[in-house]
Amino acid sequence: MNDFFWFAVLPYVSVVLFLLVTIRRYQTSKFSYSSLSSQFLENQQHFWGTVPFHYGIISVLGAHFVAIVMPRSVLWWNAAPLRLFMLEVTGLGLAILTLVGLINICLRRLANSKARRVTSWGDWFIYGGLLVQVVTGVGIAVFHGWGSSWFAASMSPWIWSLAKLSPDVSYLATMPLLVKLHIINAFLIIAVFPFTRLVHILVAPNPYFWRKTQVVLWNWDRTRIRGTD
């Protein structure tokens, strides 16, 4: 594996592509910034997919962020074996929660005819990428334990070297193949991010706080309604 390409070139290509295409898409087609939710088509299985997935993925990403910006604090916390064990178990539990939610989302898209009809090949592509990312993450937690410590000690310095425009791939030279695949897949997701429905997470739904209440009529007499026109 060419470490320099995957860990010193790909990250910059992915981030530049992410920024340029995201900004361009917002300028030319801002109304495409939508999750294209199919909740109205089927809600019960939708709930058991999206809720655990979103809670899980947000928590996992938040933990990654903390390890990047405060690696010394993470290492201090992990100095006590009990705290390290608690952190590892919590991280694994959140990863499994994310995986359960994502699997439910995919099964719903396959099993429900209405949801399947509005699911594009682009959606399946991003679902596949997310599945690879979550499965490899769970695999790392299971087979390469104490990830919070080696993340803070090796991954965080590597990421900061990227931010300083002086990538140092030596931090990743001895990493297991599963870890490297997890990192590569993450940057591939970043690269395709602006082409998919995932862009909706970049736009805060602020208008929902002041817009008028939306009324949805589920049962109505079509003849009576048309007769009043």
Given for the second form:
Amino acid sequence: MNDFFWFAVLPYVSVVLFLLVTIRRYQTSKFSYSSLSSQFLENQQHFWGTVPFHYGIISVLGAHFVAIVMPRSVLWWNAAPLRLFMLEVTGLGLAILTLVGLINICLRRLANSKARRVTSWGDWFIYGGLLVQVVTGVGIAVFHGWGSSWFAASMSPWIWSLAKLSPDVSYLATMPLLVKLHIINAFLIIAVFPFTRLVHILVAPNPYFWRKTQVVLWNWDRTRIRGTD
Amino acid sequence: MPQVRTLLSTILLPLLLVGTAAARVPQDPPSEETIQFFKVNCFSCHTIGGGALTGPDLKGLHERRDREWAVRFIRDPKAVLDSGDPYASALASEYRGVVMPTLPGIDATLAGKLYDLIQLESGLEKSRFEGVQVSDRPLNAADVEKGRALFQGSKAFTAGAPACISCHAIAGIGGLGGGKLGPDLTAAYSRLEGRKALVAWLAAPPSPVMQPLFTGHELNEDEILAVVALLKDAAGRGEREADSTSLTFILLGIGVCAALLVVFDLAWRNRFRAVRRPLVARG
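Can you swap the form predicted on its own for the form predicted in complex with its partner chain?
After this comes the whole thing, all chains and molecules, with the earlier chain placed first.
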């Protein structure tokens, strides 16, 4: 495998493609920025897919982000073995949670005829990419621990070298195949991101987190109408 | 064994070396890049005049092997060994089958410069690559404890090198054990045949993963001795980390996942489930 191509060229190609197509798609087809929810079609299995997946993936991506931005803090936290073990177990738990959610999402789309009908080839493509990503991530956690420490020590400097436009792939020279696959697949996902349903990440209603609370007044008896409180 | 090695290196190997070309004397002083390259890539396994470590002492290499052979070997040691070269085979058997790795970024020009550097340094009364000067005082229990603290990261390396536990396991760590990116270091002390080679390794770790991490963050003498003491202690214990730590880790991860699923179910216990079914049930 040519390390320079995969870890010094592909990242830039992916990010440029991501930026250009994301902007272009928003300019030309802004109402397509959606994941086209199928919750109305089926909502029982949906819960056990989308909730674990989203809580898992957001936490795991957040952990990657912290390790990239504050590697020294992660290494400081891991300085006590018990804290290192706690972080690793939590990380593995969240990774398995993500995997459980993603498998449920895929099974539901396969098993439920209505959900299957509204699933495009693009959706299957990105589900496949995400499955590879999460499975390799869980594999790395199990077979190449303790990733929280060696990521902060070895991967963060490589990512920063990319950010500084002077890529140093020596950090990755002898990384295990599973780690390389995880990284390459991540950049392939970034490259195809703007062509897929993943664009919904960019239009998540984040202002809900900080907007003023809204008072909702019901002008009928909810108990009588809905039979619930 | 040391006597056998001495016999081999002082009598047999020089005999094998007879007939090598008289070397030309390099004219130009070695560049800083070549010196740095030797320091980073060669110095952990070789000295020039300081005796054998993981690999042979390179003093007088030009008297033993000609330039053409040495450049070919430095560029691709495994290819030379695989070609059935008798000298390379003798080296491999003398050094317990350890084959020199292919150096990053090596080419014929750089290999030639390294050969020149070794020749120049061999001519000096005391080479700068004579070996890492670390005290040979006896190691004690306090060294082992300090080594354990450095290994686990509870005591940071002065120059900011990452803790060993990030990538390595070793006997006696406890809990869920050490990292699995690098090899288990329980047998490292005996694998490198003792303190001298281990000190050289720790002074400038040559592995491609460790090299970029430790360049500029080298361990100081006290830290090297402490880690050597820990590795010696671990080798004496002789027990490797139990494989059950991996299974425990996986089960704990599954436990965290299951607990979160229960939390989700409870947190959304009043979630909207259906329209028709509850109506039918009530009817």
